[in-house]
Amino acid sequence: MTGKVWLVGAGPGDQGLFTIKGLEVLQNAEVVVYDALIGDAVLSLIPDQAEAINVGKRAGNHRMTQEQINRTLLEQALAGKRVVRLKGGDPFLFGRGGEELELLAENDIPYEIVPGVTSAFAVPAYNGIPVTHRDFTSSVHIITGHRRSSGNTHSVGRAEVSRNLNAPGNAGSLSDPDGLGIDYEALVRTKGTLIFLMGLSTLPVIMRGLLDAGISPDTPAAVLERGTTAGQRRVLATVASLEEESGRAQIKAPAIIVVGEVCRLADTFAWVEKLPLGGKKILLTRPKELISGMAGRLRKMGAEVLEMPSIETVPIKPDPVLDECFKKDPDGSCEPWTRAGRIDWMVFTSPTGVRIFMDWFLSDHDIRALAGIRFAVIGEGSAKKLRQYGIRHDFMPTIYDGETLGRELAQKIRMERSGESGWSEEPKSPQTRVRVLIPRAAIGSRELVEELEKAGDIDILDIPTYTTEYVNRGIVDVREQIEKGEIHYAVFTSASTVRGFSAVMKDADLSRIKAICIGRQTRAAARAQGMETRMAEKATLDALLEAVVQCAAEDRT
């Protein structure tokens, strides 16, 4: 059976300008062929059970050539496989896609283009540049500056301007002593705004020629470097100084390259850097299984989030010690701890705990066999969690942490069995001792149970539920941007996602991340790492976001 193939664009490297479209074919791939100069979030959507190949193409380094890539498409579809192959930008602007659409055509292999976001209009709109402005202009032209490749008849290397200038009048115009086959009198002719593709190494080459071809010196011009990432930077010139000007500040591939009066705009439209997290790439670590809210509000003030599943919980399964807890009685009826006596409280410290332990009882009992019992959880994410199944807490502490928990539940239950307003003191008789249910990870804080035990008064059953296990995907290499200082700040929800994302990172230099924790416990994790550590307020996903902006607006100042 034949399969198929969709040339998806990825966008320029933002996740939020990957197409909903895009999103939808690449969650169903069963292979995906990527690009390079793909964004780390983007990289990040491919599905664990797809199978990832890195062609990896840049200038004078090529993982492939493009006559390998179109063969693997090839093969790959007809090995029966859905394929993505996923591009930066817009696969058919200068992006070679018409020429990986050859092979597959003469084998009648299916396909579908999915168009993406060029870089052309996103990344200047990203520096506050708008491509067209009836003050200035109302044209916009787009031009490679790729070299040709010798031999290659596919290579595109004329300028992408309007219709008029392959007009008859125009013959004999063009100039090519540097390879780039750009017409630069016609682009100079059409007063527009002049984008320029993959110039960077050509930019002298490029400005040269549009000086040459009668530009004013004086026109404003800009290179804009790695944009719409948290690593952009802009260099605002005229056409006479933006060779030295990108050199002073040691631009970067990717650029693009923009001439035009559309240019000045820049500094009075800029508004990445205004957002309160603009600039800031932010490493977000989570369980593989979860949807990380935490991401998109950090997205909404402006930081690159790289998501990094750093842990995975796998239910016990069978679970013995669980199943006897909940063990039915010959009528079919479920009594909790028959055996020791009805539970009185149930306690959970974390999202997962109340998912693993809903799901399980709920595929064999009836929720209405839970009532009765009461429910303590260690915080508001807990807490939302257990609403989900119609069950609201009855008891959070004041500070969210195992200890706090523990605490401050051993004080309500002694008051509530002492009739008191505080602590009693006396002894109480077995038939008044409370039972407590505590279904949580199977490596689990000492602390909670400790508080509990000194009590003296409390039955305690602490339940392995799930194991937690360190998962690593690899296809961003986060070791690499860690080294080069590319992360300003990893985000810990956990001590388990730090212990986590530490067994995978193995011999990296840790002592290079900025973590901001949300807990007590988990700052105590990322020290014990090395990292320079940060404490929420509170044990709250609000404050943990605030903690972030305030660091955000420290290291500004």
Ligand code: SAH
Second form
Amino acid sequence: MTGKVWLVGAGPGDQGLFTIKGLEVLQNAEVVVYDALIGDAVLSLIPDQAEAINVGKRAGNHRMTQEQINRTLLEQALAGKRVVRLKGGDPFLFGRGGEELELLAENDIPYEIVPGVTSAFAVPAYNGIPVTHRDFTSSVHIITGHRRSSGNTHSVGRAEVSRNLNAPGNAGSLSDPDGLGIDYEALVRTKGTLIFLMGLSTLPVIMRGLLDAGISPDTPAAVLERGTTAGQRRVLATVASLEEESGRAQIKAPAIIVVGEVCRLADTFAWVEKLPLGGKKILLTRPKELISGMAGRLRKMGAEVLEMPSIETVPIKPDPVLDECFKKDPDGSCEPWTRAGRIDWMVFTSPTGVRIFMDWFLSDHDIRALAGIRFAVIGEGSAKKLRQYGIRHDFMPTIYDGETLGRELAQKIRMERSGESGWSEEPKSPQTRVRVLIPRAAIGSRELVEELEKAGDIDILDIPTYTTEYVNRGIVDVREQIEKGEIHYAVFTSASTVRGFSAVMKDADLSRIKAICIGRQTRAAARAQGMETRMAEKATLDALLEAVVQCAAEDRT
Ligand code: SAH
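What does the same protein look like in the form predicted together with the ligand, given that the last one was the form predicted alone?
Shown next: the complete complex, the earlier chain at its head.
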């Protein structure tokens, strides 16, 4: 059976500007063929099981010719795949979307188009520039500032044009002296807003063309770099001074040029930088349970959020100690407190730990077999997860970290032993030793166990039930971004995540990012990797968010 191709606009960068339809289609894709200029956060939505093919072109480094791209789409569709062709902005605006459809149409491949938010309008909007305004202009024009190069043309007529352009000095014809094919006089006559895409390298030529066509040199003009991302920058000048100002600011592609009175409004209407986290790029590392909800809240405050997409929790099983603890009688019943050593306490140090244990346990046991065991959790997240399985925790420390959990739980156990506690229920059997089962991550912190041991007469079963594995798919080059200083903060919720993350980043210089951490162990692990750190007051999303906002406020001053 033939597959199908969806030509999807990814928007200008900000994940929130990716359409709902685009997202639905992407989540269903088996193959994703994507360009450069797709926002990282949109790329991280590519499903893990989809094959991701990068055909992005970076300056001077063509990964695939247009023809090869067209053929790839055809081949994948003929192989029966659901193919998403993900393109920056809107697929039909200077995106060669039309060319990519030709071969599909010829071969009767079904396709759909999902338009996208174009950078031509979104980037000015994110800089406080309305592309039209009744007081200034009644039309807007979008123009490409790109010179056609040879080799990418596919019809005779275009090939001829391209030969002209590649004549020495790009002389072009009389009516097209600079080879850009722009009718400057017509543009100037419209008195409309002019928006140039792909025009950064030809900016001087374009400004000259407009001036020669009689535009006032004082006409406001702007160049807007990497709009809608945390890296967005703008230079406001005039047609006469834009080249110099843009050069001074070292503006780099991707950037758009806007010419017209509306550029003046940026000073009044600019809004992104007023958001608490405007201009900040934040890396979120999983485990997902604690982090879900975090990305959305950070984005609402203006941050660009990159979720490290491929950190996986892998259960370790079976574990002989766990199996023994919860071994069933031949009649199918299972009473952990009468078996080889009863269990008095179970301690959970993460929501993931709760999930992994409970899913394992319930796959073969009845929940009532846990009756009589008391549950300690490290914090709110684990407590919430436990409640989802119908269990309320008996103990939570005052500060959400392993050391405090160990110390305060040990204290409680000691008090109960000496009869000081308010715990009314009689112990199941007279006992001196208390048994504590800790099913948790393979690289859990030592402090929890050390503190518990201080209570004396405690048997601790510290069981690794899962590992956190980092699979770097390489769709987003996080490492490169860290080295370039593009990622400002990274949020870590456990020491094991810090270590796993550092391992996958190999010898990257992590001193360039500030780690926002939950708990002292996490902070210590981040420090050990050379990161600057800040610790959230508590292990809650609110506290983490507060810490991020504080960092941003400090960095601004
Ligand atoms: N189809 C795309 C445009 C493709 S041409 C769209 O609708 O947006 C590529 C050009 O788009 C770049 O050279 C640059 O001029 C512009 N562009 C795309 N994303 C941009 C961004 N985030 N900030 C500034 N310019 C951008």
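All values derive from a computational prediction rather than experimental measurement. What we label the rigid core is the largest C-alpha set whose atoms superpose within 1.5 Å from one form to the other. Numbering follows the first chain given and starts at 1.
Enquirer: Quick one: once the rigid core is lined up, does residue 445 have its C-alpha move by 2 Å or more between the two forms?
Expert: It does, since the residue 445 C-alpha is displaced 2 Å or more between the two forms after the core fit.
Enquirer: Do you see a C-alpha shift of 2 Å or more at residue 114 between the two forms, with the core held fixed?
Expert: Superposed on the core, residue 114 moves its C-alpha less than 2 Å between the two forms.
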